[in-house]
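One chain follows as structure tokens, the form predicted on its own.
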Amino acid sequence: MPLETEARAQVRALIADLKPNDGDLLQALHRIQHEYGYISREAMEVVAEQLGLYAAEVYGATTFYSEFRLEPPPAVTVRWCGGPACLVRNGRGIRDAILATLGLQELGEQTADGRVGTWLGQCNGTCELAPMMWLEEHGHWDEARVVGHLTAARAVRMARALRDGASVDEVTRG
């Protein structure tokens, strides 16, 4: 068993309730992520022990999902939305000018101040809002704010702004 570190004893203590073979590993997984807006190698070996599974399961549960992060997430994440709804209305000229202002090739990528980084968002069914992204703060994606009826120069404004420095709260109030 690996040497018990102050890391370790927080994330055992954070899913104590948590049994083997109750099918609690998404709920771990959950726990984690929302407390530290991510899932480390150290967290994924507490989840194993504590619900009796190997490793390597944990880790295939983690990274199947995308919604899991295994680094730490940027202050900002910008979520571009690519579905039908969203093409159809500029979303690619959208997404690519998010990119361009923030100085990235692609979305995954992050500033390299680590302020701000870019994901592919999964159609949410809020097509009404189209061409829509994602705002959330510290990987909390369940807490995010969706922006609609977007253009390339609202934008960029938005995109120059996080990149600056600004709160999403900043950003959307206008």
Second form
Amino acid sequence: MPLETEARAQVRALIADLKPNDGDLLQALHRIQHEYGYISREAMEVVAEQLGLYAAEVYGATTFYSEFRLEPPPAVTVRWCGGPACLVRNGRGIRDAILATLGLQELGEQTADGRVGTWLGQCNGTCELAPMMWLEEHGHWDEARVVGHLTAARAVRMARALRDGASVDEVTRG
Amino acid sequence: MGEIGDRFTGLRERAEAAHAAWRRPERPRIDVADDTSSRANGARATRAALERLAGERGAAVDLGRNHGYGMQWVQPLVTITWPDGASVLYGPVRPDDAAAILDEATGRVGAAAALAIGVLAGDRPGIPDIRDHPFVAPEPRERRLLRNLGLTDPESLDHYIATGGYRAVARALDRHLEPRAVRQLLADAALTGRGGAYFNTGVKWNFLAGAPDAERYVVCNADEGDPGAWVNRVILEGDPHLLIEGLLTAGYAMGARHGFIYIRDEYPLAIERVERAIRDAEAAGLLGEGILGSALDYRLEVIRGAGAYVCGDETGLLSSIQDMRGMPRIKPPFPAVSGAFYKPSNVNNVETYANAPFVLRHGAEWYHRLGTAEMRGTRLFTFSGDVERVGVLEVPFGTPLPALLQACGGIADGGQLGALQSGGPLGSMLPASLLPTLNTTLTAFRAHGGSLGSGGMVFLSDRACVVHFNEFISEFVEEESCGRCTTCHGGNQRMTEIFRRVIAGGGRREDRHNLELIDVTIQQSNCQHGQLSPTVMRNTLRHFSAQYDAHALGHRCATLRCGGMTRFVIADQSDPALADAAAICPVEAIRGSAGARWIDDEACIRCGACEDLAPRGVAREAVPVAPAIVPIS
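Next up, the form predicted together with its partner chain in place of the form predicted on its own?
Time for the whole complex; same chain goes first.
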């Protein structure tokens, strides 16, 4: 067996208390993503060893769930809400405006400089704010900023500012 | 009363003292509603402003927390409770309103009168009782599942116990009530599964109770994935101990020692509150080993989902719990035979379990007081879309839909109802003309090929396009297909392609036939996701046939929402806002200079940003229909 790399040792320490056949896979993946922002191939291998699974099974599960990322996240994620209340208030127009402003083809992509990325958000029942999106800063996943009562014009302004280096605080102020 | 009863009495006395002090505080208390929706609406900024100002003034008030009352359109919500026990709900309370709220709380009566919504407890002249608010008009005078909403601190076990919580299950343990009797009580009450199938819960629990294997699991489906439905979130965040008591009842009634609560990733606060409730219940001896000193052992564990709608299918959820992709299984075997970790299991959703304590507490007869002979009890619904008032209500089964739309203040901006989309993407799409015939029972919805579903009601105005909406639904069910059945993943891909082409203006005569073919094919899929994925499309072809044909055959969208049949044009060159419109366009499609602007239709992506800024200068119009090409045979 090859020597354990530092990265692998860190991942292993993070999930050391998790056990095979105990319903711990999702928890392992959540912990890793929370720590690193994404789940690397190496991390999946460590999870597989820890939980007594094949690496292919871990990869299969990781890619099955839409919230797990396989690549490092951008500095700011624009999470566009794909719910019905948003849809009937020009949700699709807002999505297309954001993508066009950032020069992206579809949700999930990010700008080449890694500044701004997009993600498909699912309705969580704050539909009084429709249409809406969440702005998330890397490493601050628990503090997503909600931007409600959006218009396509406002979405374009925010996406431009984020693209040009503004912080989430700056674009949501005022 | 035995030892178990004595122990619970001890808990209850302590809880009642704590709750009495909360109901009649020594000095005024200001509760800022704290839940996902309140936070999204800026409740934390409101709270921070109140804290700051109270500190600066050295005001003799305390700050507390509750859950919003279900009225989401007037958030942030704030409740003031005075030492005489009177409580008043205010909203929307912005940080700028902190001074008015503090003044009101500390004795300047009327300072926040403009923000008052209703009296929650006691009496305050000039402010109506909250139960007289038009939004809650369809609800019974006293809520059942939502009875603590906005009236207690959802993170307080004491408040839950003091309002009658855990009493029934403690009594059942104390008197050694047979688990069989608990199940019979539920069967007699005719409590049914709120996930959408509405199967008798007591009968279902008998399946697991009769399983040969002692190792068995109670599983709670809190993977509420239907866009536009958040009834379970309200229970999880607003009264988490109600779910814990329901699951404890289930564990006792079915002889399980372990339960899983599978909560969707999109509900982080719900996960936090439920985990806290489990810890608090364990510390009080209401969960864990030897509950209340009895021989009953029962533990609960939260599993956090990761964004997969199909895990809302009970067997998809079971796969997801046990370290696999969340793919629904082939039935049989049913979960009562082979569930989580292939052990016998019972899966119900949050609202179903949350009903059980009430049945145990008050009996079947009491339960029957609300609802219809067909469907007993109440049901939570969330209302969204083009309505004035967005929120959650608990209404008896059989409530007429027009009353619900009226409670929501009707269609926003003076529009007319176009369609009701209920039950999520696997639910239904029914036209406004049927609304007077609809009520919240399965029979009423099924009569028109619809489904009551799991709690989401989205009202669409006549300015929304139902064909466009179908593209959203079919894309969703395609994306969320687990991929096992070709009928489902392939069929939903074809359905999405057709709708995408139709709304792009490329509809063909054969599309209707192909959609009908897809409909019967997808129904051969293994799980409910596949089987129900064509229902909204089927409803649309049946009830909105003319609109569909106008799109697919006439290449016209009357609401001007479908990009391929609609274009943006300059309607008024004199509108000075056109300069801003040109600047905002993300694809620089507005060309020319002032007075001679034009929109490059090839470049335009129909996002509507220009229309937002220059509603007079820019207009939508129908794309002229190209003459039909007649094939020469």
